[in-house]
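In the block that follows, a single chain appears as structure tokens, in the form predicted alone.
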Amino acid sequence: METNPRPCIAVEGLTGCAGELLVILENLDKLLPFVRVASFPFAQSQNDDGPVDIAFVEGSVSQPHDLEKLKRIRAKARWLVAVGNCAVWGCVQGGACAKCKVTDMLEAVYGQHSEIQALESRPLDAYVNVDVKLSGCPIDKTQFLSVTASLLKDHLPYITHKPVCLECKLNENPCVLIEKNLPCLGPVTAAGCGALCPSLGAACYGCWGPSQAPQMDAMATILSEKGYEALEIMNRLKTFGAPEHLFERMNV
């Protein structure tokens, strides 16, 4: 028996497609020596379900039983981590149910007589409290080692909401939105991937979710100006599962 017990993690997924799961796993080599991983079980077979000390979470809640999941883990957890942009936004399945309903989409793909159970595609904090928000398609392992060294101290993290373009100007990228008049959202979407994308030449997707305070209706002008249409504006900027509120002020 350990004289001094590590802190326990728990690493669990919901409605998602693991991607956060697999950025954990590669770096939980890192964390192995300060951490006890209670339960894991996209990596290991035998988990436990008791208390732990942080519990990250991936996924969006999309099914009764990730909602019965997720409050027994917010039940056990000192804090909770939602991880990912499924977790945080509720991502592309998020973004389809705003499009059209969901017994619409389980008739169209099962048939009018299925019996599988589906909810309206919602982010973590929807239903429960959580502690910490780490956005990302996939999450940066760089900043999930910084939030976990956070917690472990017992000290919130900070994390930074400033739009993509900063970190293209940081890495002295030329801008593809005005040189290349690629339908590019770095302007209102979350730092945090290193501005990949554009750094590639290509346009910023919005995978890592709204920045603080994003410029909707500015973002959505700007691309008309450039000669896309309103709806292809609006599916770009919905396809992660940016929330409707920050739609208002558009007339797109």
Second form
Amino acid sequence: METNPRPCIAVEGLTGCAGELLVILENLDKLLPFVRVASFPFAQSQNDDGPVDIAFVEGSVSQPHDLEKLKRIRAKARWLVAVGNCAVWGCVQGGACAKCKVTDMLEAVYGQHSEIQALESRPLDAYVNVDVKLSGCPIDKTQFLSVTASLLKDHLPYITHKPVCLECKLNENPCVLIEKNLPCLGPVTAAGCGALCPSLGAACYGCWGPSQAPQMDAMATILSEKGYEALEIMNRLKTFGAPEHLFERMNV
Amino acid sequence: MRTFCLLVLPNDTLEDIFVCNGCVGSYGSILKMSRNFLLPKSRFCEFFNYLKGLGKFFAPVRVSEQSFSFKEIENEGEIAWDALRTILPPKKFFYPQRETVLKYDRNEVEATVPEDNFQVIFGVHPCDLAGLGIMDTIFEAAPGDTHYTKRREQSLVIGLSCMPDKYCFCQSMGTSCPTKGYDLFLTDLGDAFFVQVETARAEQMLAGCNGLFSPVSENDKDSYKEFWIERDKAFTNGFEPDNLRSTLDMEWDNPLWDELGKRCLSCGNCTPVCPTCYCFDLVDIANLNGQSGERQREWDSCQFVGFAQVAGDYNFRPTPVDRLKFWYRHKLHGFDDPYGFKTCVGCGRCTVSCPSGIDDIVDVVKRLQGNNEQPNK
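Now that the form predicted alone has been shown, please provide the structure of the form predicted in complex with its partner chain.
In what comes next, the whole complex appears, and the chain from above leads the way.
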């Protein structure tokens, strides 16, 4: 027995691409001097189900066993951190797929009378209390380490949701929305990626989820003035799980 | 305030104006009178190489079809002579987008100090020089920002004349002629530059390359005056500035603000591109060991909803209308008391950087003034 046991963490995945798990795995060497990894099924075969100080959970709740797992994790974790767009917003399976009924999709893909069970895909906070939401697609490693450092000191981390435009301007990129008329969602998308796509001349497609108080109606107006169709605009805005209440001021 | 603008000071002879324009920012002691030389363009390459030998050389370079950026360059061919406005103004050289201001551990806090790096910032137009002058006032105000001051002290700023485009309105803001913020100013006379040396520091620097310059002839002076007269005539954008203050006070509740606010994305693009926006956020980045970390500052924007959010989730500028109106007022009126100047320098960056087209300051001011003619852009 260690006299001063290191804080325990768990890293778990629900329905997602495992992108967050990879980022965490790639940076695990930096964490290992300070934490004990109680559970990380993606990366280790010996896992225990005991209480942990921090649980990082990736993926959205899309199947009944996701929900059971999430509730188990919530019950054993002091801090529950939703990592990645899937866990924070529901991502593509929550946004783009929300246009169809889940039963229709299930039947189209698996046929009638399939034994597959599916739920409408939802972010973690639809079911449990989430202490920290760290979005990203995938998450940024510096933010991840910084959030972990704060939680290890029992501080709630400071995560801003300023728009991608800020990082884009700080990088002094030419604006692709203005100069190339690309349907860039930088103005309404949370920063943290370092304005990756616009820095390479491409439009931001919103994969980090909405910025704080995004002006969706103004964004739609500007894109429609550039000639984009209303349906295309809404599809773009909603693809990564932006919740319905953000569109209340719009007639959609 | 003395300027070499030819439109003002009707009682002064032009000769008087030339010898009196010693009102410059506070970096580098100011010469009693500016000294003038001629630099033939055929010798610019040697001039460039000489300055390049002093430190890093930054100048506007083209980064896209429409945009320019101040970047470090290795040869003079990279200079974009047609650059009117860069994406970010030269404030970034003294007040960088992100920087570490202190490091801490369990026992002590150590303020960081910018590196010793001499730099030449070349090709700064009058609006941006005015912007630097304003930033000097702000960052020098007690207790003073040591990071800004140190970087400013180790930089040589070389101004360059320009001809306005349809977005420039420095003339309306009183910043169309350089009065501060620079060491040297170059006026393009076609085959030569008319060089005005403003600071003792510039004078010292140039001691090493005196052979490149020739004395200014009467003819050169005439060309110089002609250039600035022509430039004054070249402005197509602007407004009558005299009633700006009373207009902004009177029109605080004008429905125009709601109209603009509805289109505002709150993307914040208008503030990093502004030569005088100085707001920042401070963030402590803790190390995983729980024993040490550093404090970083990064440019922030009053257009973000979180900017005015305080404890208890209260927000004193909760809507885009509130924030946009605040910014306009701050730029056009906020510094009247006690500083007595406007913090808009008329560079037009916000106008060209706003995806919604609501930062057309000239259009907005004209509409507030009751002038509803169509914008000329």
